[in-house]
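Presented as structure tokens, the chain that follows is alone, the form predicted on its own.
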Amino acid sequence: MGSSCGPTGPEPGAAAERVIYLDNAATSWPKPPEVLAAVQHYLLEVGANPGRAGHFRAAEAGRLVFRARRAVADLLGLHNPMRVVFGANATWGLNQAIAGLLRDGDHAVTTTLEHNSVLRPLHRLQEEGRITLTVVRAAGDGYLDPDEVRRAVQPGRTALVAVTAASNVCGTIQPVAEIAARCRTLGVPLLVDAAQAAGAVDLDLARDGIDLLAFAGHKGLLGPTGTGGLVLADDFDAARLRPLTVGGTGSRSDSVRQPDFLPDVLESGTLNVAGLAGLAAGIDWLHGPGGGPEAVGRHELGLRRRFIDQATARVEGFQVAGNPAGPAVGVVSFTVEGLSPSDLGQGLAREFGVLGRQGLHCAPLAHETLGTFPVGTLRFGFGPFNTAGQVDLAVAALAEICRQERP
């Protein structure tokens, strides 16, 4: 899969032909046709609740859920698929890890590159006086220094280090394995936010030394919205996590106590079975027509570099947030001198059908680090179905908008 064209994907319908969708960092689109077929199959032909009955349709629903667990486990180097816990999104997974692990008096470490899904749970616990928090400042190019993270750890007090695998603002891929090695030496669990990285970066919990990993099903894994969760390493003590929610699990129904085994202990209520069927199909597509996460990542990075090179040459005052050339996923945030990101984004969408996202992208400290706070940036997120031709059209549209807006 090269940067000149995307892999074989859905035939564009009328709506697709009108837009150049570059908002994959928020939610990937279009989805592979296999995802649509899997969702439809569940809704039309299965429909039952997994684990809540003994009939054959409930059993088939359970099989679909297990297939999704196995797909996520295989993707992330996990031996036991029952340590994949499903929730509505990566935000749920991050909250489950943070609130479930930290106790009163604990100390936690995070960084200025994090999404609010990490920052807000930690800051709330800090404001309530329950924990203390150290926020490690990343460099202005958007990368973390593993030794800075290590120096922030307080031996005997730090109970969690939380870092992103790839910035949702500037796309920079972080040295997760190096950070994990330092955390392991110090005996501190590492939580990784893989919302932007899963599906485009080769992640392996055992190889990389990651203890907990939150993932989004609707971004790089190409599944429907409402899918995601938390993955626990095979050697992580699951008993350390208190469940965010308790309730019906379909197991141990003779007791008013929450089951004490995975995934049930952390997974109460009816799952999004239709979404999980689609998620499994999306991961299958990644390994099949997509060529694997590394191939998808190369394709998206190629589009990112093509856009940066062309926009730098053609758009006066174009400035990339973070490192334009270092290791990254297919996410780029940029500004144009003298023009607001909001005006640029709205103009591109309205006049040319080029869809990105403007603003602070739920990561205010990242923008402070990158020097783009409080105005923010315009962000493009390239996906597996974007093409070099679309990038060229987006650059031409950006150049035209800037020409129109300037005197």
Second form
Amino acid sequence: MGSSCGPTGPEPGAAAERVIYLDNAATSWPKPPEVLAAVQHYLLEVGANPGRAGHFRAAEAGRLVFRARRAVADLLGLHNPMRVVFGANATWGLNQAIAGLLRDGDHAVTTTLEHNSVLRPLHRLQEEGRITLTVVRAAGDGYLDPDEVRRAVQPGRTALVAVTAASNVCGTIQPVAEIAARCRTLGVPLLVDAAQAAGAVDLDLARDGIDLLAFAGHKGLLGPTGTGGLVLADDFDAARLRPLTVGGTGSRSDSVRQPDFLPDVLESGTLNVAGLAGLAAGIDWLHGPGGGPEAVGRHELGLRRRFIDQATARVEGFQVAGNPAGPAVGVVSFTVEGLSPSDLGQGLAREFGVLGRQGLHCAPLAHETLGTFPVGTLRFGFGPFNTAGQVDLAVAALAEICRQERP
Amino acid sequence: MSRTYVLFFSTNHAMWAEQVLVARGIAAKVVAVPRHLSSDCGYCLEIPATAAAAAAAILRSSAVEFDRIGG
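Could I have the structure of this protein in the form predicted together with the partner chain, to go alongside the form predicted on its own above?
Following is the full complex, with the preceding chain placed first.
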């Protein structure tokens, strides 16, 4: 398969012919066959626990984990792969950064574009009276003003700024490097939520001045669910992060004290080795057949634009949430006047096998900002294996559902 | 050929060191830590004894942390 405007990929198989999967913002599908092969290789031929035994199978499992660490480090501009800390998902990484860094009496800054995986950890600390919080309002088109973020920082009190690299609701790519430059000037650590951006946006911690970055392994990086984590810039003082979890690390086993070196200090318990083997293969695919994250990003943005252009022309009352034409990843949220996003989403799935996600996308403040709260939107997330033809079919299906549903 | 061992604080560091040293032409191999060197679980690198000084220099210049070389 493949398309004229982006990377080629594997035949998705019979199951994919029955559906048009446009829910890649939730998790990507299909995965490259190399990902499946890597997971299978670990489960069938390795199977051991990395760093927990002296035999050669455990060593091989350790190599698989290191390979994933190296792949994430290279992707994000890190010299030291030990600064890639794996966890279950981006939510874990964000919680580790937020709860690990903030101390009683601190002030934090975040934005209305954030996912609940940023908002809820911060809100809980605020509700407990442990921190104060400023939430910077993004513009109605889904973009942040870096100077608004800078103005929210309280010199001497603000201990963290947390922003998304790309909105999970409307896809808009945020000016992270500009925000980082302001944070560096003010001496405030910047945490970036790259759940939607990693794999489709060129992110480089050193170049962009990002201190901490949380990533999902199962979205744009094409790994299995249950992979993700937190990345610490080479110059970020890791001792500032209190571990969320402590326990067995396979290192310093003669001591009951948690090791103080990365990644072990933040990475207790057995890792998802099968998932990480798949994650490494997914990142390899991005750089190889995918043509690189920027090429994949261009492909997905092309599909977003094609969808918006065609739906605007063919579907009466079609309205995009946020900026339809600015810098974005392949995520689009939309409404159709007079029809509920829920009915649209269910109808498209049931009648045409077009799979998106309706509702508030775990980002209530983003929907308030975009003017789509509390009903929400229907969201499509395009992936590297989606094609222009699938977009055309989705638009035709949307037009037909709207015709059927209108009173 | 006489061998020696590079000990690390963590298996993760051993894996990184193996990659770095092999890329620089040193025959490094991850092996279980010999009991006479450490009671810790995990791995170390076995390298030619003649490469000990070079390995130490490479690891330091690459910012790969290690505990010690010897044994």
